[in-house]
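The chain below stands alone, shown as structure tokens; this is the form predicted on its own.
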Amino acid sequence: MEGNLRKIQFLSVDLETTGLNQKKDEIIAIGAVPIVGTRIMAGESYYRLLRPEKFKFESMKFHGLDPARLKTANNFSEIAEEVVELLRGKVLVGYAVEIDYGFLKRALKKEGYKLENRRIDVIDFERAVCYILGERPVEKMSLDSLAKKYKIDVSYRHNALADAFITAQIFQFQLLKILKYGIKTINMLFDLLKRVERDRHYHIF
């Protein structure tokens, strides 16, 4: 089967940044968890700690990395190539998976790569597998709310790597549900998406 979604490698990412803006910001982060079809792969996991140019210190309350421990990590550009390949033909997951996407293109971009794969968000993937399921979406649909749901335990937050190892949780307990619903492709999978994203406005989503 063509696209077999047990079959596909999926990259659960995220980042950690100086802050949102992704022409000004950087990232001092990256976690990233392997996942070929429905298993996570938790020993190929990658993690990495980056120097910034300009450091901002009130971003510190969000991922607690101070200058101290990123004054010896390699900047980015020293570790594009490998970024690059760890990458390279992968699906992407995420939570607000845009944004995380969207910073790493950019640095790639400087580097004289170019970034297209595709990417699924666990929001939108959440919506999908309750608008096929019939179920009610949970409140907020934050990644906290979307962990309690599946029984996720989160005891350790706001590190790219722990963050990414949850994504990844979520991510597979989502797919092993529209698997039993049918959904078998990785094409099926995306008309699903793009088939509720065209529908939500009409439904309790």
Contents of the next structure:
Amino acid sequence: MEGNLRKIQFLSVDLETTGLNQKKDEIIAIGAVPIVGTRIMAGESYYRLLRPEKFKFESMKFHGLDPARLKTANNFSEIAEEVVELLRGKVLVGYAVEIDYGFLKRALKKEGYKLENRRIDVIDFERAVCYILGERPVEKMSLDSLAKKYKIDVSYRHNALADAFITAQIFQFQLLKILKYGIKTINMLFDLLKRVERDRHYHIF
Amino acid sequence: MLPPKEFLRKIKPFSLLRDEELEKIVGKLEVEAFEEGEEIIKGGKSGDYVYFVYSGVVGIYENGKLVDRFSRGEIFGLTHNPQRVAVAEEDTICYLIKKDVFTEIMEKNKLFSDFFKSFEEKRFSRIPDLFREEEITDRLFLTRVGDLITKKPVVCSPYTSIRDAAVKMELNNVGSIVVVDDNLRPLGILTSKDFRTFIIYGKSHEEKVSAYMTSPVVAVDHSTPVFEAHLELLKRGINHLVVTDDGKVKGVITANDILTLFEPTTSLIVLYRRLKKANNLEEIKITFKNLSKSISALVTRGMHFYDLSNLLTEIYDYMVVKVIELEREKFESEKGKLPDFAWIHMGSSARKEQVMATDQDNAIIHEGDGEELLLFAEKVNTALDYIGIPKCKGGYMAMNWCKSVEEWKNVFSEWFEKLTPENIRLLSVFLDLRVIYGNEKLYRELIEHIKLEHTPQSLRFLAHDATMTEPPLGLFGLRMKSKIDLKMNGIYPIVNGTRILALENGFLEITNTRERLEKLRSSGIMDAELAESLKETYEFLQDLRLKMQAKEIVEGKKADNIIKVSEMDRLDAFVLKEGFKVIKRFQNFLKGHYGIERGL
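Could you please show the structure of the form predicted together with its partner chain, as a counterpart to the form predicted on its own just displayed?
Below, the chain from earlier opens the complete complex, with every other chain and molecule after it.
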């Protein structure tokens, strides 16, 4: 079976940034957890703190990051190659993944790399799961409420790696649900996501 | 840091791990999702992982038969058994821990490996101790004096007369009274030492306590560590310490209270001594009440069933003997000398397994002249009820069961012959017998008769009865059952089964379940592994029951034997499940032994 979901290499990613503006703001932390099929390779997790060009202290406070530690961290260009290796050939998974993807693409472009990965947003995935199973989606699609739905422990949060791991767990539960439904390949999954996205423009559910 | 580390840290037995050990586990951790019906461990294969269930349910099958079930927070796959397969019973997420990492940590962390070893060897009673070790060493340093207070403070004003103060102390049964101002602030304390001074120098009972009290008084805040309070007592050579909360009197603690913390059983010795000095029912009653409280405290501090029941059997026996003697003296001074008799106990007291005194289970064997004894039995039953051992609802008391040894023999013969459900029940009650007081010869004569009279058929009926109540089925996921009766489903099957084997093999006079199991093992009737597992299971069940009862007594609720699975400590539930498996094995052994696999 080509593109067997059980064999696909996914990577759950989460970034911390100085803000939401992709043009001005910078990445200050990358957390990533590899997933092979339905197996989260927690032991192979990746986490890097990054030194931004310009500090924004309000954001530091929010993330609970220590400015002193950031000062001694690498800057993005020093780890760009490593990040490219990490992402190579993987389907990226994330919560509101397009934002993080945008940051990564832009940062890598500056270093001369071209980023081209397929992506799955757990919010879209959740809609798709509810769509095929006839479930009512959770009220607010926050990371916390999704974690709550799948009874995932969230006692430790607000760190890019912790969030990437929680996201990976949500994704794992979702994957299990659609596998049972008979969606066995990555292309079937993307077709489903596309179909649900298209239908969303006609129905509100 | 990854969330799994924080998650595991809170879960037994991972809570026994050091930070760097947790780090090691998480550093190689994989998390896998299994679809319902998917095989997690395939038969014949030796797995590379130890599995920790994060969510869902896993069934373990041997030859297609379900033998165990695991759910959230439980571990499986540690030992390898090629006959067994593990299957996801519903969608299941497991943490996969590399076996080599696991064994490496086991080698280095003794508590952690002890946990699994105790489990494998079914030494259940040790498991809670692994988590308690710290508590014991910390007890002296962490306990606050406020925790030692057992009574409301007994106080008076400085203008109270010496007489009134003495009356108040007597009524409240205390050794000191705290003299306070209008705001409950301690001004002084009046102890027996001060009374001695009064006796030597005092003129009238109407004198004020202010003239004799020890003042200023040594007071400590309720949050003071016991350790410090103890130093204070030693330094000043005093015996009483006033405990305050925000400057107001909260209670008094004595050197004795602290001593019981160093050596918990001291409180029992103190009570035992008091019991020896008691010379009326009233005093016995008070001591008995304090005894129940001390026992609750001992249980909550982690003392085990076997140790406690050993200690308490002696105390309870002594108390009953004392009551009998007091009543006998009264009775004989009015009606003349009583004929020879034996006072017998049945039930848990006969088995020396009584920790919390529940209700009376007693009978009398005499030589033929029972009229007066019947009246006497009624007096004793009433007196026991008065001191706090209530009358038996089932009526198994000497006032109803006062028979000559010949009559008893006939009764047993009849029970063994006519195996009606009622007679089977009576046999289960009366086959555990122990002399507490009186002529032991009468008891021995009866026991010898019982040993001769029982028939293979009666053993089969008794065994059938003992195996009828099986441990909760679907027990494998305890959560399927919301409530469990520890006595019916756990304790009785062991007690009853062991008793039948003791009867068959001629050692009924050994009444204690643990000793019976040891005898069954040493005489080769039961294999060592089953006997040991049963002993462990039995102690665990009794411990669990005690903990529940102690908690209920402390909270002032009526104690029963029903445990709610949802309110159980995870670890207890885990062990309980294993214990039920042992009981199931024992019942199968009994069924095979007495040939009752297909009913009677």
